[in-house]
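Form predicted alone, single chain, as C-alpha cells, below.
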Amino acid sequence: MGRYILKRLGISLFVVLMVSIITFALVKILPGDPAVLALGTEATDEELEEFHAKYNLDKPVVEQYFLWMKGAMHGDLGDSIKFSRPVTVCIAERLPRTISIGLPALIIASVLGIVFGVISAVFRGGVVDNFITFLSTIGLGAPQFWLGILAVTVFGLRLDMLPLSGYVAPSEDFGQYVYHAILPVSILAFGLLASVARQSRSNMLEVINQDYIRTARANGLSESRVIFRHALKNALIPVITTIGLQVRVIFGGSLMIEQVFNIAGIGSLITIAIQGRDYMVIEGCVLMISVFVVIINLIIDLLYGFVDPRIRKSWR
C-alpha cells in the first residue's frame, strides 16, 4: 500500500506541475499589458518600466516561471497587481467563503444523491422514480444562475423569507450564516445532487440485476440487507468518482452562485484577476485549486480500496 501511495503522490505532483506550466503560459498570452491596466494610459515609460521590474515582467517568460515556482515552494505566491497585497492574503480572505458555501452543498448533494438514486432504482418505473428522474433532469439542464435568480425572486422578493444576497462568516454568527447560506447552498447542491443521483441510480440498476443479488434474495436475506450491504457497496465506486469530480465545482464552478448572491469568493477573485490581467492571482488560485483537486483524487483512490477488496489486493 505504501508503494501505491508514493506512486500516486508522484503522479499528483506531476499533474500539479503541468497545470502550473500550462496556466503560466496561457496567462502570458492574454491581450493587454497589466502595467497599463494598473497605472492607466497616462503612465510614463519610466513608471511602466518600474512596474514591469517590480513584478518581474521584464524578464523572459521561462525565468518568470522559475522565479514564481521558487517562491511558491516557499509559500510565497507573489503580490497581487490589482490589490497590491500578497496573493496568499487575497486567497486566505476569499477561500473560507467559498468553502463555507461549497462544502455543505457537496455533503448534502452526496448524501441525498445516493439516497435518491437508490430509492429511484429500487422503485424503478414508479411515481417516485419518475419524480426523482424529472428533478434530476432539471438539475442537470437548468443553468445555476437562472435557478439562483428564480430562487431570489420567489423566496427573497415575493415571499420575503430569505435574504437576497450577502454573506456572514460562521465564526461571526452561525445563525446568520445559515440564514444567508440557505439559498446559495441549496442552488449549488441541486445541480450536484442531480448528477450524483443519476449516477447512483444507473449503477444500482446495473448491480441489482446481477446473479449474486438474485442469489442473496433466494437465500432469504431481507431486501434492505440485499440493497444496502450487497448492492450499494458494489455500486459506490463510480459514484465516489462522480463526487470527487464535483470538488472542482466548490472552487471554480461556484462563480455563478457567488455572482448572483454577491459572495466575494474564489470564483469572483479569479474573474477580477482575469479582467485585470493579475497574473499572480490567477496562477496562485489555479495552483491552489489543482492541489485541492489532486489531494481529493488521491483520497478517492484510497477509498476505492476500502469499498472494493479486489482493488485493495492490487496495491500489494
Given for the second form:
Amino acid sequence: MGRYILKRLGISLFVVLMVSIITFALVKILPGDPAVLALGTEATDEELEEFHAKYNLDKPVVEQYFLWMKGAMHGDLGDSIKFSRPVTVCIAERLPRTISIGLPALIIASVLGIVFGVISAVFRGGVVDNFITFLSTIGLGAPQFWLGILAVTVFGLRLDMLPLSGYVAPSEDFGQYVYHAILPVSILAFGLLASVARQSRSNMLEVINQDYIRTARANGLSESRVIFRHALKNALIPVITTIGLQVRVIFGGSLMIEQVFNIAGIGSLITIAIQGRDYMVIEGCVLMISVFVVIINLIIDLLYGFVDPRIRKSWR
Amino acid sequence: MKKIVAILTAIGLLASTGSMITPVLAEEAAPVKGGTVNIPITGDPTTLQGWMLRNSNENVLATAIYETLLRYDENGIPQPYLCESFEGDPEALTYTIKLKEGITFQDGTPFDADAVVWNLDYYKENGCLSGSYFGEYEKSEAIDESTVVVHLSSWNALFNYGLARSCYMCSPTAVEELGADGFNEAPIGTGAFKVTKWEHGEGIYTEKYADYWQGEPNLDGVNFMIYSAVATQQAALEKGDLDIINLSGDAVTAEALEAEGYTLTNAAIPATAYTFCFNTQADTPLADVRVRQAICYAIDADKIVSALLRDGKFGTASNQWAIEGTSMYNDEVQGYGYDVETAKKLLEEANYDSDFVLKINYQVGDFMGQLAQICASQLEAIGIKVELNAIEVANYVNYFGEWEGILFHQMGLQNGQFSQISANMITGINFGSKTFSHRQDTLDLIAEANASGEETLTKDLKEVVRILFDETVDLYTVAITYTTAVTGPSLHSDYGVVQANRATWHEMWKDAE
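Switch from the form predicted alone to the form predicted in complex with the partner chain and print that structure.
All chains and molecules follow, beginning with the one already shown.
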C-alpha cells in the first residue's frame, strides 16, 4: 500500500507541476500589461519600467517561471501586483470563506444526493422518482448564477427571509454564519446534489438488477438489508469518484456563487486577478487549488480500497 | 438657514449646468446625530495610500477620508479648499499657498505648511499622477506655519488640476511611523471620517473624526462595502443594506428606483464623454477628413441621447468634452449635426461610397455596447459596413497607442475638458500616439496654454477644442453621461451634487431608525 501511495504521490506532483507550467504559459499569452492596468495610461515609461522590474516582468518568461517556482517551493508565492501584498496572505484571508461555503455544500450534496439517488432507483418510475429526476434536471441544467439571483430576489428581497449577501465567519458568530450561508450553500449544493443523485440512481439501478441481488432476495433477506447492505456498497464506488471530481466545484462553483452573494473568497480573488492580470495571484490560486484537488483525489483513491476489497487486493 | 442656502445654491448650480435631475434636499428638520451610512464599491481598492488613489473604487471613498488643497467647483475649475488662497506667479515660476488654520489630521497632528511641503515632495516621488502633473515641480518651502511656496522648473498652468485631482493630504507622522505599507492599512487624512478597519474583500469601515475642522460629523461612520454587481447593489439599496448607489448610463435601473421613491441626483460635473477617436494616420479612408466628417454627420446623437439617456435626464449630446453653459464649453465649435444626405455626399466626394468597412473598437460594457450597436446601424445607413470589436477591460489598454478605425473611448470628464485635452492630445504619451493628427498648431497652443495664465489658457485650449472637433475631426462626442447618485428618503446629504462620490461628509445625516 505504501508503494501505491508513493506512486500516486509522484504522479500527483507531476500533475501539479504541469498545471503550474500550463497556467503560467496561458496567463502570459493573455493580452494586457498589468503595469498599465495598475498605474493607468498616464504612467510614464520610467514608472512602467520600474513596475516591471519590481515584479520580474522585465525578465524572460522562462526565467520568470523559475523565479516564481523557486519562491513557491519555499512557501513564497510572491506579491500581488494589484494589491501589493503577499499572495499567501491574500489566499489565507479568503480560503476559509470559500471552504466554509463549499465544504458544507459538498457534504450536504453528497449525503442527500446518495439518499435521493437510492430512493429514486428503488421507486423507479414512480412519482418520487419522477420528482427527483425533475429536480436533478433543473440542478444540472440551470446556471448557478441564475439560480443565485433568483434565490436572492425571492428569499432575500421579496420574502425578506434571508440576507441578500455577505458573510460572517463561523468562529465569529455561528448563528449569523448559518443565516448568511443558507442561500449560497444551498445553491452551490443544488448542482452538486443533482449530479450525485443521478449517478447514484443509475448505479443503483444497475446493481439491483445483478444476479447476486436477486440471490440475496431469493434467500429471504429483507429489502432494506438487500439495498443497504449489498446493493448500495457496490453502487457507491462510482459515486465516490463523482464526489471526488466535485471537490473542484468548491472552488470552481465559488466563482459564480461568490460574485452573486458578495463573498470575498478564492473565486472572487481569481476573478479580480484575471481582470487585473495579476499573474502572481492567478498562479498562486491555481497552484493551491491543484494541490488541494490532487490530495482529495488521492484520498478518494485510497477510499476505493476500503469500499472495495478487490481494489485493496490489487495494491499488494 | 445655512442649510437652506446651501440647498438652493446646489439646485441653482445644477440648473445652470443643464443636469436634469435636481436633488430633493429641502429639509428643515434638525440633523440626527449617529447612525452609519453604507456606500457600495465594486471591489477592493488597490490601495488606500493617499498619494496613489486614482481608480473608480478609490474615488468613491477618497474624499471621506482625505482632502485636497484644492477641489473642483461645479464647472470643474479647481478652487481653494484646505487653503485660503492659491496664487500663481508665472514670472517667478511659483505658486503661493496660504493654508486655512485650525485643521488637524485624524491622528491629531497639525495640518500646517511643513505637512504640505512633505506631502508635495512625497507626491513628486511617489504619486500616481506625478508624471502628468508634477513634471515641473522642483521643490516647495514653508515660509511660515501657514504659507507654502511651490517652485517650478518651468510654468505649468495646470498644476492646480493635479492638486485637485489626486494629491490627497496624508499625515506625514503616520506615514513615517507606519511606513507606506502600514499606512495603507490605517490611512490618516484630514477628512471627516477615519478608517478603522479594512476588511479585504469585504469593505472599508470608518468612524467619525470628532475634531474635524468643519465641525463634528453627524454620522458615527461611513462604510464602503463591496458589491460587485449593479443588480446586487440595487437589491441591497432596496433592502436597506446600502444607503446610496451611483449609476452612469443606466437609465433603466435609475428610473426603476425613482419609481420606488428614491431620489436621483446628477453631479454637476459630468461623468464620461463617449467619444469616437479616429485613426487619422493609417492609410485607410479615415485619413480623409471628409470621411471622418461623413461619419459624424451620420450619427444622430440627439436620438441616441433621447433613447438611452431619456432626453437628457441621464446625459446629453455635445460637440465637445464639455456641457453647454459651462466655463470650459466653446460656443464656437460648430459640430456635426445629423445630416444623412451631407454624409453621403461627403463619402461620394471622397470616393468611399461603397465597400467601406469600418472597425469600431470599444471596451465591453452594457451602455457602451448599446451605443456601439446603434452607431453601427446609423453608419450602415450611409453605406459604411461596421465591424464591432468589443474589448475586454484588461486588454483595452493595448489599444491606446494605436487602433484600427475608431476607438470608441470613454473619456472621463471629472477633471474637465481642459485637463483632458492638454494631457491626452499631445505627443510623447501613449494615448493616440500613432493615430491622432497632432497638428503643430494644436501642440503649440497646448504648450502655450500650459505656460500661461488663466486667461490665455482658456482661450488657447478652447481653440484647440475647436480644431480637434471641427477641423481635424480627431474626435467626435456621441454622448456625455452624468453620474447619478440614488439615495433613499432617510438620507440627508449633498452627496454627488457637484461631483460624483463627493459630499459635505460632516453634514450628512440619516433619520433615526
